[in-house]
Amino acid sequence: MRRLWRAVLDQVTPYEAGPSIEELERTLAIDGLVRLSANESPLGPAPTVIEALRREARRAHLYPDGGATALRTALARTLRVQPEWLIAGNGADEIVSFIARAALDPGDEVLIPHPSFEPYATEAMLGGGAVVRSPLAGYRTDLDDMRRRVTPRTKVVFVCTPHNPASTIVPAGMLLRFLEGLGDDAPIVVVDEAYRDFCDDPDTPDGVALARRFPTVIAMRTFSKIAGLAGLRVGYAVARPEIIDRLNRVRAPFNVNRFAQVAAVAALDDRTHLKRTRSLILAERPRLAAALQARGAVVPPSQANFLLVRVGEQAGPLRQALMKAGILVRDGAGVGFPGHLRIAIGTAEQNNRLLEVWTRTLAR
């Protein structure tokens, strides 16, 4: 019998991102429903971005350009690097795929903190490679233990930071000493930095000076999250050119659609937006986090957009009682920590109505 499908793919479980807010809103009949499952901005795009975007609508039938030119040029500013250390993707997401489809041979090793964000282990598995998993040490990617299971095989080791659902940063003194461990030989090492626009902790590494004095660095950045850009998709990289090169041989044409490109160059431009969004997320975070202790939940030091709160068996009832109020939280047992809910900080208001609906839930 002739076999169609790779067996691999039996390996591989399908991303469940769950029904979209508009189908979620005529399910459970709620208008406005509240979103903070999804760790998006709470306060979308600037209006500078929505205004590129309605210019841009009379250029849809042309096709994007295919190098990103401008979105790196801009970016390369913005960073002080060269244009040429940048590649721009459908999402990180499609970084991660370019790095697996670009390293990978059969039997190379994928070293990832376990659990972490679903798709580093995905594109590992689809690659041929072989995922290596280090358990975190309770909320914290552990490094030490990271180190030791390196091995020749080693190709490629993630390391996110700050952490997807963790939401803890790995200390800019660790993580370098862990860089400088791996020696000349060094595998690829992809630091993950999607929430790192959040951060206010001291200690938290840089990934595009990392890239600069490290060979094999590769620092991954989005525009879906501080730039409120989560539904047009565009990520980027940022490595020396000899990397770039490389990932740029897996690159569809046009992978990058001219509406992300276009909205990300503005976005880059409106500082003011950007410091809004951030200075909003700083302010909600530690209230949220400390009302949300108050009440009896254990929350780690979040450096993220997001708070991963532990609340044992009434994550189910507060996760319910949250969605029939028309806020919708994540269930941490799908991102590897049952017991938990993520749940993505929102404004003031959207705030203070979950912890009302939470205040009401345990009273019972």
Ligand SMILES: Cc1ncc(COP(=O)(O)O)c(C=O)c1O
Second form
Amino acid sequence: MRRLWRAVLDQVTPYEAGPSIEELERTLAIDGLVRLSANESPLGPAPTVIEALRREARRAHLYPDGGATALRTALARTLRVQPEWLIAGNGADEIVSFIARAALDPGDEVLIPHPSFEPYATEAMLGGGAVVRSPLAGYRTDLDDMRRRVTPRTKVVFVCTPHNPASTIVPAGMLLRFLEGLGDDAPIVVVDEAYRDFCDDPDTPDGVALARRFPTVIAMRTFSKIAGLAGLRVGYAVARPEIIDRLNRVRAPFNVNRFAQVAAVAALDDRTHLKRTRSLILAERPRLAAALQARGAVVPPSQANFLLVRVGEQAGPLRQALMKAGILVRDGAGVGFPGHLRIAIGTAEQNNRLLEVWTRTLAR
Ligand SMILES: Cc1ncc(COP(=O)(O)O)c(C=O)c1O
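Other form of same protein, the form predicted together with this ligand, not the form predicted on its own:
Okay, now the whole complex, with that chain kicking things off.
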């Protein structure tokens, strides 16, 4: 018999994002379900973004600018790099797949913290790479352990800061020493900063500055979180033009759609909305963390727009009770942290509702 599909697919399970929000509203018969399970923005996109999307609708029949020129130019201005240092992706997800496709030969090693954002391993496997996992030290990325696992076969290293799902950052000094320690023959180091916009720790590294300094660093960011554009899918990478050139060779001609591009440009223009979103997270994050700690949960120091919360055996009952009340949170078991819940920071009102249900459930 002809073997139609690649053997590696037997090792990959389709990404389980769960039912859509619309389907859940229907099955739970709840209008206005609050989804705190996907690390989305509690405020959504800026009104100016919605207006830009409306204006763009009449051009839906025209292919987008394959090179995302306006977006790259706007980002270049914001980040103080040249546009040649940028590539846009259909979400940061797609950037991960570009890197795997462009860099990996069979047997090349891809070093990732474990657990971590699932697509790193999936894309590495699909690219024919061998996944090497470095266990987290508690809730922290263990760069010493990662350094020990770097071999001559290591092609790509993923560092996620803030880490999903652990929510913690890799301190800037430690990351710098790690990169220096890799020397002149360093592998590609992807610094995934999907949640960087929510950091207020002065020790937060700056992936773009690191990409300027180290020739194999790729900083990866997204409009999904801070700009509230998760539904449009737009992310980007910042790296030296030689790297961007390689990534462009595996990119489909029109990978980022027209709406995603105009929305991202409008989002960058609306600094007020970005600031409002950041302020909300920075105000609610410590309040929610303290309230959950007061209720007996263990909450590692989050620098992201979500908390990872250790509740032990209460994880199941709490998640069920919250779901009944119309609030979805992520089961930690699904992201490598059994006995935990991963909870996106909502609006003050949503967080209060969550705390009420929490208190009621624990009192039972
Ligand atoms: C750590 C991390 N990196 C990258 C992404 C992907 O972002 P995007 O929505 O731009 O594909 C996510 C999304 O949740 C994430 O958690």
